[in-house]
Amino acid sequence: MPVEDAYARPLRNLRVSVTDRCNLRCAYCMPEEDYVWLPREQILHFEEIAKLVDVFLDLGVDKVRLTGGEPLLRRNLPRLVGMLAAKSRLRDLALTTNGVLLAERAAALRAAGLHRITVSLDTLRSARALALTRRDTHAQVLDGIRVAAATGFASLKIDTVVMRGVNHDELVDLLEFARTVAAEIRFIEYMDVGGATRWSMDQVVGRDEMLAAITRRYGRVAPIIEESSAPADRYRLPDGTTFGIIASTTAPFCARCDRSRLTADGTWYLCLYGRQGIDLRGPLRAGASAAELQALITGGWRRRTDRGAEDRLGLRERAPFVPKSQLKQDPHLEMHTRGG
């Protein structure tokens, strides 16, 4: 049986960020024009991370995904994938990568075990890509989708932030462009949480919003019944295309969140919104035993009772989840730090 936290939200779900480091500077996540990075001696070797894994295994996870910061700039990934997909008890292993690398390396993460893959793109139009990303690098990124969705891996889906004033109105285009893919897209509201400085209510778009747009274009959207505890309300076309929205911001689904992130240097975050982790790279290098660190990942998560995005949505002025000053003071609330 899964640890159990205050709330009953089992352990289930694991984050491993590989990296703090992005090649990519999107506007909701990294605005600014310098960062403070995790010192390189303190990012967990491969076998940490797969020792870290075997430990929260025996307490129930058997979903990983690996994140970044930019995952696929960490060197000889496949090897970690090849690791970690060697696990039996392991039920599902994915990575969500922005793209700009998947082209050349899709083939060897399918090749070492890699079972889905997410791929960030919030717009289908070079120059808004550029001036969100301030990178020009939008054309990698659609041949990376493309490359990926040739290689077999068991699930290809697309993330999409979605920001009033930014690429609200490219929803449909976007639900067209994943039908040539076969990768079903997910829209994500723009949330207030790590590196997004600048966010502002006013910026985000709703799921009813996005909803009502979609039906305009498609005709009747029907929602997909199902038991999940992932984080996109899944709803189905007239035609039987699927999409998800995510609706963090509106409507949190704290209730049943079995996520945590485990960082690159070894700092394990219980919520997206948490401010404090616990260090398990620490006691691992200490030559902490397998019964030690689960001692510690078991009292950690059974003391759990963060909800932070509904402790967000009643707020009655909001504002970005942590100001810049305080980013650079500890950069583990960076998103781009503890994965998304």
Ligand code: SAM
Given for the second form:
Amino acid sequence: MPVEDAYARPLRNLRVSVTDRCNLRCAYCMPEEDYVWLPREQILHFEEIAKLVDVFLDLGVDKVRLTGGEPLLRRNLPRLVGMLAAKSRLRDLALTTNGVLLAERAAALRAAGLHRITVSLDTLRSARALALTRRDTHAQVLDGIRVAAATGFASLKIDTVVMRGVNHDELVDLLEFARTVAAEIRFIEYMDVGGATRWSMDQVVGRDEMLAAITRRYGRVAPIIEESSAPADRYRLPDGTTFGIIASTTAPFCARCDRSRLTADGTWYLCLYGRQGIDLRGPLRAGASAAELQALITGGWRRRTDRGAEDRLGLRERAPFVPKSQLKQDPHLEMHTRGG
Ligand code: SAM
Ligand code: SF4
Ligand code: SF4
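Given the form predicted on its own, state the structure of the form predicted in complex with ligand SAM.
Below: every chain and molecule of the assembly, starting with the one above.
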């Protein structure tokens, strides 16, 4: 039985950030000029990550997603994938990437045992991609998606953050593109997380508005009813194509949230909006046994009462979650550190 938190939510899903560095500067995640990086000596080695993952598996976790920053920037990532894929209790090993380096890495990741891959893609227009990410890498990302589609992963997903005035007019084009590479696309509402220092509610395109736009083009959009802790609500178009919407801002799914996040330096966060994390690197490097680490993690999860996105929903005046000055003092509050 997995450990349960104060609201009986099980500990099932672990997101492991393997680096806080990134080769893009997405406007909704890293809009600033300068960032404070985690000190290199504090970044967990692969053996340390694997040891912590074992402790999480003991406690009921059975899904791990590697993320970042940009995870493909981490040297020898396929070695870590291989180490994790060898754990028989891990039912699902996935990776979220911006796709820039994917064309050259997809085969090695697949060979190492990665099951599923999600690529972030917000636009099909190169000029928009350049403005949104501040890097000229759009062709590489599209190439990465096509190569991944041909590499034989169990599933390929595309994640799109939808922002009014930026890409809200591309939902149908992106759906059509996803279809050509047999990927399921998920449209994500723009969130006021740490890092999103320029967030404002009027830039959020809510689920209902997205559904209305898609319905206008395709006719009936049928919801897919399923029991799942996954954040996406899934829908089916008349021709059978499926897609998802992650309504994290207007209709958060905290009530069934079974995920937590381990940063690249071994700080464990129980919520995307959590202000404080639990340091696992310190005890690990001080020689804590698996039982001691288990007790630390179990205690933290049992006390968990976080419902970050729901709390935000209740605010009358909504502004970015963390002021810029605070992000500089504690880079753990950044989305790119916490691992999205
Ligand atoms: N660099 C990789 C990537 O972009 O796929 C992995 C890390 S990134 C932090 C993980 C996910 O967080 C991406 O899909 C990104 O679009 C999403 N994200 C970042 N900031 C966001 C925001 N303000 N609102 C919604 N999603 C956001
Ligand atoms: Fe963009 Fe991901 Fe990098 Fe954030 S971490 S800037 S979402 S590519
Ligand atoms: Fe889970 Fe926190 Fe996100 Fe809610 S805001 S879904 S509790 S991580």
